[in-house]
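Okay, so here's just one chain, in structure tokens, the form predicted alone.
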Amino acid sequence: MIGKDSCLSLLKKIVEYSSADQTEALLLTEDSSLTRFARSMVHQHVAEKNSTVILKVVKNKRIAILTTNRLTPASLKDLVKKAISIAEVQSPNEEFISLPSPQRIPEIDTFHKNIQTLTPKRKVKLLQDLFKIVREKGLEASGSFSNGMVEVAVVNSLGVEAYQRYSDLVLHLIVQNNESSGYSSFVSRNPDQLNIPILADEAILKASKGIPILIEPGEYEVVLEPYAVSELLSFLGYLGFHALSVQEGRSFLCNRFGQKLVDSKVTIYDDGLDPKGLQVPFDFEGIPKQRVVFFEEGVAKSVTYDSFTGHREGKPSTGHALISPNTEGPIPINLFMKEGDSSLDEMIRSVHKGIYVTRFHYTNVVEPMKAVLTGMTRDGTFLIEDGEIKSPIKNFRFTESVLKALSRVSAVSKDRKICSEGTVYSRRFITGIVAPAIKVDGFNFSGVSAL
């Protein structure tokens, strides 16, 4: 890792090189490791160290964005020169007002030094302990174990100076035999919180309930684990919880603020400062995170903003800018669904005939304005009858509106879990969604999955 002083010093020099009207320099460093395993054997270990500068220059409302990982003074001067020359031939963006001005950023510790103890040798030892537990149950383990250290620094010509370092680890586990599979996952900034036996037991329990049976698709009561709920929340954030989607008329919230759109048990918000999640104190423009409530007791309230979308409406940024260039909008990355007063067992006992879902995968958008998604269940789908989990079932394909499903929520769990897909193929920046389990009185399964 480069360190705070060196990161900020480097970015200040870049900004000083620039003769543009406004300049922003973002530095991302990464020191990460990914271990993959299958059939209870480690088969791949890869590591990456990289430092990337993303430069944005603005000249007469003409904007250029360039990226480099060559951080020598000569290379950075050349980067600035190229960016300005490219900006000069761009069409002006008349809606651009300004880069953001500095604000006070809260001091939060998002780095645990013990992340450095996760050497390849130690990771293999932890996985061997996991494999032993799984083999004793006649099952095999597959998945991935990723950990990293990241620095984010932002400097702009208006005085923004922000720096934060992060640690993280994500372990995804699937255990299976020839008939069934089960899933569990763990994400944290603190490696000391990883408990291999608990993680293994969660997945083993789901894979040990027998041979899946085939039942007909249709509309059922469902109990969704936090993994499944987090998938739905993630798509809501992407589709409609941010200002750009509203401004472009493609959000399910358009012209519906103040209306009750989902059940009163449902409160969904974004909060990068909440210690129950993976905290992120500022965005990629160096602006502190604000808590934004999307649904409060079912009523549509607000959306997230970055500086560009905020200036369009004369509103301040809520600290949700993503890495430039960003055409998707200020998508929330620290989503929460408020806890309820039920337990998972109570939800199951209340179901006459329904489906228990561990997680979804291959989820895609069908109708953005109605938040209709389609995807498949995976790694732990069970039939519930008369308040008891009876048997694993063949996986379903679902086609359902998330808004419709959330309008049918009849119970929300007291316990919540941090869920994360992690990042493998892009710049490392691990985020998490804090989700409860929920019971939905009517969820449409449109077919049986071949997988």
Given for the second form:
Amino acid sequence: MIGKDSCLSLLKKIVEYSSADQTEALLLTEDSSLTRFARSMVHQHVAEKNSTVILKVVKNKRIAILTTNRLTPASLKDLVKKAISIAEVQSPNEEFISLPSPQRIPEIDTFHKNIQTLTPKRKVKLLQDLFKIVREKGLEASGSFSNGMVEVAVVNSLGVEAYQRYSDLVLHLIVQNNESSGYSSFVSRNPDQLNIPILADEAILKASKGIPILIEPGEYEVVLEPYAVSELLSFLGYLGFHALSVQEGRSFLCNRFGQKLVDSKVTIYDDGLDPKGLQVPFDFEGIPKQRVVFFEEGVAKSVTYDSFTGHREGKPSTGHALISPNTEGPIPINLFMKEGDSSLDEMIRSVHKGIYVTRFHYTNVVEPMKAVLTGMTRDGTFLIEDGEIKSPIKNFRFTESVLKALSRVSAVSKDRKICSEGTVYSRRFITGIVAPAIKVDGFNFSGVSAL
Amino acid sequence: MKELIQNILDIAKLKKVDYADIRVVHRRTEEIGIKNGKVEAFTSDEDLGFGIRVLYRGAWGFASSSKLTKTEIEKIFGKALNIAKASFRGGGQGVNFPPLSPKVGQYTTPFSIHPLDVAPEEKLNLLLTCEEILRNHKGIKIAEAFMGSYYMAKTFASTEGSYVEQTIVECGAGISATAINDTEMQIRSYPNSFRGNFATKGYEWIKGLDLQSHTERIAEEAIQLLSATPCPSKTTTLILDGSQVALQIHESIGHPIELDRILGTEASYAGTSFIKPEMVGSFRYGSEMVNVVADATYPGGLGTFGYDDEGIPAQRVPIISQGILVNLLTSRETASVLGKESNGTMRADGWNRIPLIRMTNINLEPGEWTLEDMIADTEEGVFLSTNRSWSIDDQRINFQFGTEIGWEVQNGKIGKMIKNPTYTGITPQFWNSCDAIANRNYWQMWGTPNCGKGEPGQVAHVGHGASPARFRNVRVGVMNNV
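Having gone through the form predicted alone, I am curious about the other one (the form predicted in complex with the partner chain); can you provide its structure?
Expanding to the full complex; the earlier chain stays at the top.
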């Protein structure tokens, strides 16, 4: 951790070096560790420390973006010089209006000092406790236990100055034997909230229900756990909940705002400030997060904007800029689905013949404008008959329109869970989706695993 | 640099670790994206750092930092050792890591024109010209062109005395046209989807792609797709173009033969494999004409290098011979479980990641057919081209792919265009249904620059040599009732 003053001071110097019309400098620091385990044994345990500057310069509407982790004054001066020279050879982007101006950023604490107590020794000890619980049930544990401290700072030549430090912990757990597996996960900014026995019990319960049977794919009633729901929501966010996808005419919301597209029990929004999620006070342009509602009681309402897509329509940014260069659009990263008044047990009891899905695996887009996705179920898929979970089943492949599925939602749980994929392929910045469990009266499974 | 490296390896030996290695990696990347007449992204990245791997009493530790100073290297070594000790005291990993004779050498990607030395103006001009032709087609809503240039210099050294320096140069480019109406969007790409085709070659590779001469065709096809017939839903004969065969190899052969997946150490994220070690030597993976090699030496392949990140020289290894599984992708640690030696597939995505078993160039050897004869020999089926969607289960057995475009095949002739084509299958059944593979004239390398694996996430650049191939009794048109 570099600290607020050092971060902002470094970025201000970079902006001062620049003779461009407008300059934005973003600093990301990371001090993290990730412990992987398989067959109830730690097999990979890594640590990383890095600081990266992402510089954006604008000269006569020509934009260049450079990234470096070489942070000496000489390197940074070279960086600015190179950025300007790259900008100068480009043709102007006439749609660019301006970098954003400063706005008041809400003060939120997103750092828990106890994250620093997660030393290698303590993490291994916690995992040993986990392995013991799992072994006692005749199962083995695989998963990852990741913790990090991250700083994000943004300064631009129009006066934006933003700094935030984050702590995070993500634990994914799969317990398995030769026949079946179960999954659970935990994410928080506060390591004191981690409860190993509860996490273990959740996964163990799903792996202890016998040998999976083969049933025919087809359309079934489904009960989707929050993990599965969060996966569907994240794809909606990527495909259609942001301004770029609408402006390019590729969002499923194009020309459909104000229309009821999904069931009235479905309200989906993004809110970086809601303490029920993993809070993020400002985006990567230093603009405060706004609450944006995509579906309100089933009706299509709005999408997210960053400064560039906002200027295109004469609208303000909603605080959803991602790290530059972002060619995917201002994708929402703090998604919520509003809770309902049901419970998992009530949903299961209401199913005549259906499928219980813990989570999906390797989901991908088949038809973007209809939000048709395909993927496999994994780590806890069960047949429900006459209101009871009867047996684990061989994993199903689904091929389904998420919009169609959400138009058939007949129950939404009161309880919600923060679900996170943890680190992905870019820089560490842990985000979470707050999702309930849902019951869908008709979900298309197009195939079944051979194993 | 050499002194810093030697210093830390000397310290490691004094601390009596079983083994330690250090990798110093310097990467420079330039990416240009053009969309609808505008430079959407022109980025230049530089990244430098080191990672130290320590094996202490059979337990691994790894730590990394971007601060390349003597003090920091020593501090990070201490951190890696601390992590390894914690893992050992927590029950140990029992890693068997047989000693290796020192490997000393250098490797540089052969290239004529360094892609990072080419003037930005020249690159922009090529991309903007292509993109403008796409955009000028009425009906094309999104016209895009992309180019990426990559340089990596890495030094690997170990307490066993290995010292390897490598410079890898890569580049690639591609164009795509998207047509959109009120209800759907259709995309066509060249030379491949997801930004193009990539190789360990210089800028001469991009020149050879001849992007401009394919602009008219892909723009027209994207527009035509909007009014094309949906892919029929049936079980039929499937002919795939080389690029889709490449992805089919990647997902349903390349990943399942990774020995770390097979041994369960990737279970928490990417999954495991339907393959078991005892299947090597007897399992019929495909029909007799299916021959697959892992070839890290193939000139220009995106998975081509001199040494892996454990210092093992690049190799060409048979994987499937006449349909029988004969080998797996291995590392020093995993190969020892089978009583074998590593075949050199450990690679890390930069200084801050540990090496994992990664595909090199997993190539389906060419057959004897011409594509024309293959089509003429097909009474009824579909011919699909250019990947659009992919998904496979965590054991790599149930897959479903979609392609950008397809055509019906009727009575030995290409028929009408079909849109939203999809097909699904079970890995060994599918490869056993392969009854025709096109010859070397149709065979080429396809670079996959986005192969994900591991936690924290790692992206590997891998290659696949492939030509068009035919498969019988495949279910197509999966999404028709959605």
